[in-house]
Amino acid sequence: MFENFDFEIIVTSIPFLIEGMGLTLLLTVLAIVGGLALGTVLALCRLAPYRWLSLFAGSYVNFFRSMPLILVIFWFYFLVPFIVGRPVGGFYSVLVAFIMFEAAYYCEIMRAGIQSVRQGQVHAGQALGLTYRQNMRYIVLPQAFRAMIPILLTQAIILFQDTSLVYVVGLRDFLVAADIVANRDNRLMEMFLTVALVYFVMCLAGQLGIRKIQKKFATG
């Protein structure tokens, strides 16, 4: 099977490997950091007194977890220039769709944490004087996150894995290069397998990494 194996042209790609995982890294990135703020913001409004505050939170989870993410990418790749009345590209309209998306996840996850801190302390807060905000930012998200980061880093394995669907937009991510390449040169078994060790050994570090967070996290 492996006996018309060809490694240099593993070794020669690289470079343009390289580039197309820069792009899959960016994009994973933005997209964690975007769709945390705004799952953050729409957890607390999950949570706030005012019914149709939560109402309109839950309604955009429950919409978002609904829909096939490729679907979302579809989405926001023709609406996305349609709102803002000019050509935006395929890697910003991809990228609010990431994050729209990932924001349902990220809800769920911080409003589970915000509810798992104890209320005595939220009830000290405000035998302090603290307000609502004062509260959230100074005693209950920061235990929250505490307890969600192995969740947080779980989702984000999940997200970097998803951006390989990026490919339906025609972006050159990792996946789409080595794709470039196999049907370039005809090696599809050499720069498919090189993908597949690739996503094994970043998720598999990703994975023993969330594990020892869980048992500093336990221990402590």
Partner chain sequence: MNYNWDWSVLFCFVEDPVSSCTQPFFYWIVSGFGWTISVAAAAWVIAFSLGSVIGVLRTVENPYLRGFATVYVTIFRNIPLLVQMFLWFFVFPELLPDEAGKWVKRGMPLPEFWTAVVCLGTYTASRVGEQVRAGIEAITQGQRYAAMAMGLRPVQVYRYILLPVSYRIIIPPLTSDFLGVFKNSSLALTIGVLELTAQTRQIEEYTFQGFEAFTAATLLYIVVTAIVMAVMRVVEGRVVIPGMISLGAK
Contents of the next structure:
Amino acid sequence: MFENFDFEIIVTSIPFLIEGMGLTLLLTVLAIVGGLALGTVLALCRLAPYRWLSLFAGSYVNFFRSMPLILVIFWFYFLVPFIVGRPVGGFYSVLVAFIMFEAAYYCEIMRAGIQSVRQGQVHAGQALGLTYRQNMRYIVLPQAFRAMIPILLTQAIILFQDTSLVYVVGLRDFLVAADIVANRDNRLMEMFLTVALVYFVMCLAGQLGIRKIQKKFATG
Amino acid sequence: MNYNWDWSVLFCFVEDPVSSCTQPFFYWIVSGFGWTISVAAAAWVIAFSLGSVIGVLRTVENPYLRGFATVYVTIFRNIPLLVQMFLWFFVFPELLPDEAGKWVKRGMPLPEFWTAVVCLGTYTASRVGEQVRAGIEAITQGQRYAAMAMGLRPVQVYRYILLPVSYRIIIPPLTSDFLGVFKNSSLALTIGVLELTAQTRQIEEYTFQGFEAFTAATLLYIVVTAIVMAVMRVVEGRVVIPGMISLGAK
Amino acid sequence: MPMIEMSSVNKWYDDFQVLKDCSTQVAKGEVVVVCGPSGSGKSTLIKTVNGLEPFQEGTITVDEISVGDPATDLPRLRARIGMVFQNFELFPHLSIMENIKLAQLKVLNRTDDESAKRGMELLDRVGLVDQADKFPAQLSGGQQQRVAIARGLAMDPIAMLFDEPTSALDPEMINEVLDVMTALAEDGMTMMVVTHEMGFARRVAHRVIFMDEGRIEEDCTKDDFFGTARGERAQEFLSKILTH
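Moving from the form predicted alone, what structure would you give for the form predicted together with the partner chain?
Time for the whole complex; same chain goes first.
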């Protein structure tokens, strides 16, 4: 089964794979930053006292959560150059797709986090004479933040895995880099098993890290 | 932005590359939608049954069974689904004995379809397993004691008490896992299943009028999601246990 | 031959010893009340009788069957011993009648008609016939606990174990449960009852066991216990309980 497993091909393609991983990580980080920014705005809209604002944010979230990420990628892959009016390169189109898509999920996580703070806490803050802003700043958000952190980080790992879907538009991320080598040298087994192992180790390390952070929050 | 929307494109007749019948593009969307539903439904059957087993094993006393289930969940949740798809399609047949490998690659009917179903099913089973476990763990130790004190055997305790209660309280997260498998079925396009998303991409390639097809597909996904959520809300209302609340969707 | 016999039972949770050299017996038809401060091990003790809590040393036999023997078919033994819990533990997804029928159907293999008939008899006995089709959450705590007793009795047990059956109840519901238990005792049921209800002990019990820090400190007749023959710890416990 593994008698003609070719380790050589894995070793020689390491620089090429690292380049791919670079794109994967860049896309992940930029999508997290952009997604968090847009997601925060959406969450504030969602909880805003204006009905039309929260309705808009709610529809946005439901819309993107109903769609497969691949379709979203296709949409923006064609839509972004169209709106900008000139070709912008696949990376930017896909980045926009990820930011728009992730923002919907981040918005929900933040909304749930803020709403998980018990009403009694809000009342206690008000009873002390805190203003709405002060109450948010000193009472609600610090507690909400603790509840959200592990979930936001877990979502980041999911996003890291999801960036592999750029395969459908051929961006040269980690998986596509491996796919290129695999098909060029007809070494599919070696390359795909390597990809799986690398992703597995990175995600597992991330997961264990999250668990540590969670424990820290729980005890302190 | 000056895109020339032309919905008539979807009703242009064209020769289907697979069946070589002449059909409107619109029909490609219908057929893709059919494959999307088939993949999702078949994968869900695997996800639900295997996931229930995994979830139960995560809660049993035997350390080996528990360890097995934990390893299963860890592996399937930490490898990107698309990579899993490639492992099933390109690598798995190579790992089988010669004859079996050949059969999986060429012998069995609809190899791409069934590979996608198995991949999505086993992946989603790891998520369902975690929900089932959470549901069982939300049930108090006292309930388990009460069931055992009546003389029920371990399998009966799960069959009549723990699982029925667990399923009822995890309906919201299970619904979101089902919608997950429905949306994730689009990954089947990477190994050549012509499901909904693949068909819209194909129409784009044929006509250079992609947004019409994308819009149609988007609407279909949204409508199905809305229907499933509405149905599950009714189901939840029907089977709700008086005095119990369900676990929130993740 | 006693119905329940424990000798030198020791149990640890990791390093912490919860039961220390516990020995006692319950004769057929006898009602034994087990009391003691919280954390004294009384709930653990009663759960070892039907093997819900395993123990590391000593022997327990019920109707001459050894509970600790790995060869014993515990579910089969448990089916012959009824148990009532502090938090009722009715199954929330099943109606009252289904709660009572479940083990009759699945463990005793009775027919649906037989189990329903037996269920109705017992609901009548605890005064809840009209509640048969309701769900547990729709009943008061006292009603739920009466159903739980009926559910135990439906198995025609040789003994009944009660683990603080009234301590989760509002005060006004305690008596309706104690009345059912008293009637059961008068019918000659073998009972082991963990409870703080000293009035019940005085009226119904034959013997009282007092536990403290995992040890059986007193094991005597009701009259001795409520008379003068008890030790210092039991004295202290009783004075606290009776004056609160």
